[in-house]
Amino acid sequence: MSAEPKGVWAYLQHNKEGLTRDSLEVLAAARKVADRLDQDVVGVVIGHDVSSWAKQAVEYGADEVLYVDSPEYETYFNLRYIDAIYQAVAEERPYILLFAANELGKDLAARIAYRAKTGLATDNVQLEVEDYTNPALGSFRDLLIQIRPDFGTRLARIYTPRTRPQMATVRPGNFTPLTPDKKRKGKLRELEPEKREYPARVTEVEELPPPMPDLPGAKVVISLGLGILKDGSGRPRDPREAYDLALKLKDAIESRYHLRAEVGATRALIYAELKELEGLISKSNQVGQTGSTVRPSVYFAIGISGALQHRVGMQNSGKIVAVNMDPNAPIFKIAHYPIVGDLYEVMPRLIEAIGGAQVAG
């Protein structure tokens, strides 16, 4: 057993493609720590014919590579993993661990840190090395502060300091995948975890189809908000207005430059629970704190104030194009294009712009 917990580990989701996106942003987020503690990036793999998907993540930022290859493995069984993992954890002691906020990544790691007796913050949306000194508690160095969405508007700094691991769960969408270098060396270790008997077995698996709309997987997002229930004149509008300019305007951008886009909403909007918008807007459209966050190389804001809770879910966007009527919304604070107006008539000027069919004012 090493004197010092060392290493920050990263668990590396997979599917028959390779890693998964939301892993490759938690190597992303490994990498930057790690570089700033000046200690190496571990990659945790398990599953079965992974050795492929374990070099995968050396491309990706990973200096060493932990994966358990085995037929037991093929099938995601959580008491097995977390027994793996677990072994892993203690007989080696990490600095730090991180797992993707996702299902599966949320089932580990609650279950990790209970039994390492240590802390876990879940959901953040960035991480930070720093010193941190509490006087009830001492001064600590290089820890990691974990920075998540709390209640309301504010963003919450976590501090775990007295305990090794730190854990953290990573929310997707909010670090970018390094670039693959195909050339960088790495080392692969294969583990061999003590094999147990359970009193529970996986007999059948049947997957999902992915949730509709696939907000994280879009190129281009058009969110509305409750802007959209008047026009520029303060007169009452329709919401199912908004909405069809919105599949226009999907619908010129897919055509044109063959970039999937998808509807986002606000949670002020979905909440509302307008009548017109029954069966169109949920909240598998969410976008925010309690929703999705997205990445997408185009955000369309129509109609949305900016709230930090709206604003957490998509503010590293490539490029936000927000249309609001008050020149003072906070929107316009992190938007590139921010355009002042009413946007039942500047939605039909940037359809036709893109190329779609002249809509009738």
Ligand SMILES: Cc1cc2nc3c(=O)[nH]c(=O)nc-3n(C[C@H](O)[C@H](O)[C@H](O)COP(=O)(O)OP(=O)(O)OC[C@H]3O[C@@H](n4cnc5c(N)ncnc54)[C@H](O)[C@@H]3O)c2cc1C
The other form holds:
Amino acid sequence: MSAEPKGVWAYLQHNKEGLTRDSLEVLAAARKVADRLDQDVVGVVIGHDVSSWAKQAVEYGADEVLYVDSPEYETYFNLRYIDAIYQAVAEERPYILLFAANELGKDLAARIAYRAKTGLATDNVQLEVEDYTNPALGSFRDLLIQIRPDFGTRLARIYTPRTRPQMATVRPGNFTPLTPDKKRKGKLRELEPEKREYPARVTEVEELPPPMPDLPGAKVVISLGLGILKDGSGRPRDPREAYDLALKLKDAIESRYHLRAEVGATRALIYAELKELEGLISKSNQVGQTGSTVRPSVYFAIGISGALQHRVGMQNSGKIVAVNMDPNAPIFKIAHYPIVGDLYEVMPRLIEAIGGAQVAG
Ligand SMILES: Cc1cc2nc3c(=O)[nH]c(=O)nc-3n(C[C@H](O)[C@H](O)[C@H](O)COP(=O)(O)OP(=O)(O)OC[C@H]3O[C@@H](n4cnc5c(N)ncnc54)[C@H](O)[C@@H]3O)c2cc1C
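The form predicted together with this ligand, contrasted with the form predicted on its own above:
Full complex below, order starting with the chain above.
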């Protein structure tokens, strides 16, 4: 057992093609933190026939990879995976342990934190390293600062000064995978977790179809907010008009640029449960803290104020085009192309400019 907890560990998921995008982002987050601490990044890979994914982890920034490679681990079974990871954590004592804030990462992270009797900050959008002083607890050097939106309008900074590892989940879409370097060298070490009998086993695995719409995979996202309910003169509008305009904009973009576009929405619009939008916009269209995180090349924010909970889901988009009547709307602070105006006038002009069908005014 090492004397002091050391190393920034990243749990890495894979599929048939290799490490998943979420995992490459977690590796990038781990690299950033490890460089600040002058520690190593240790990737953790579990499955069957995973040695090439372990090598891939080195190319993407790991200094060392701990891997479990056995047919028993081919299919995900949380109890077996938790045992394997927890055994390694207990023996090797990492300083930090990161997971992606996706379904599998959340399943593992919470249970491992419980076993390791440590804290867990979930859904982080940024990670930093800083010294920390608290009058009641004392001073701590080089702590992981876990940054995530709170339940109001602020970003919370979470510290877990007294327990190790410091554990966090990283929200997909907030870190950029590093450029792979085929020549990068790293150590690969196979783990052999203790064998155990489990009271349950996985008998069948059903792959669910990808979520519709696939917002995280879209190159362009056109999101609508509560602003669609009234036009610039304050006259109530049928929200289907704005939805149709969004579809026309999507068609124009797809046919001119051959980029896949999807329609998103704010939580406020979805929670308004408008009967006109029934079957057209639902929770699966939601962008933001409690919806999808997206990182398209272009994001259109149409009639959206830009509340923090919305911004954290789209602020890393390549270019942000915002259409809002209010020149002081917070969305304009992050927009590359701010358009102050009535969306019912601006959208038809955007569609025409892109080469879509003329929209009757
Ligand atoms: C715990 C928690 C989690 C949350 N999670 C999410 C989340 O995941 N995603 C999310 O989006 N929100 C989330 N929210 C809600 C968030 O705080 C905001 O309330 C919401 O994003 C606001 O939505 P909006 O911009 O559509 O509406 P508003 O804030 O009402 O903004 C409407 C905007 O439209 C503009 N406008 C009005 N008419 C026009 C017009 N004709 N043309 C152009 N502009 C016009 C207005 O100037 C205004 O800026 C969450 C809140 C909490 C507390």
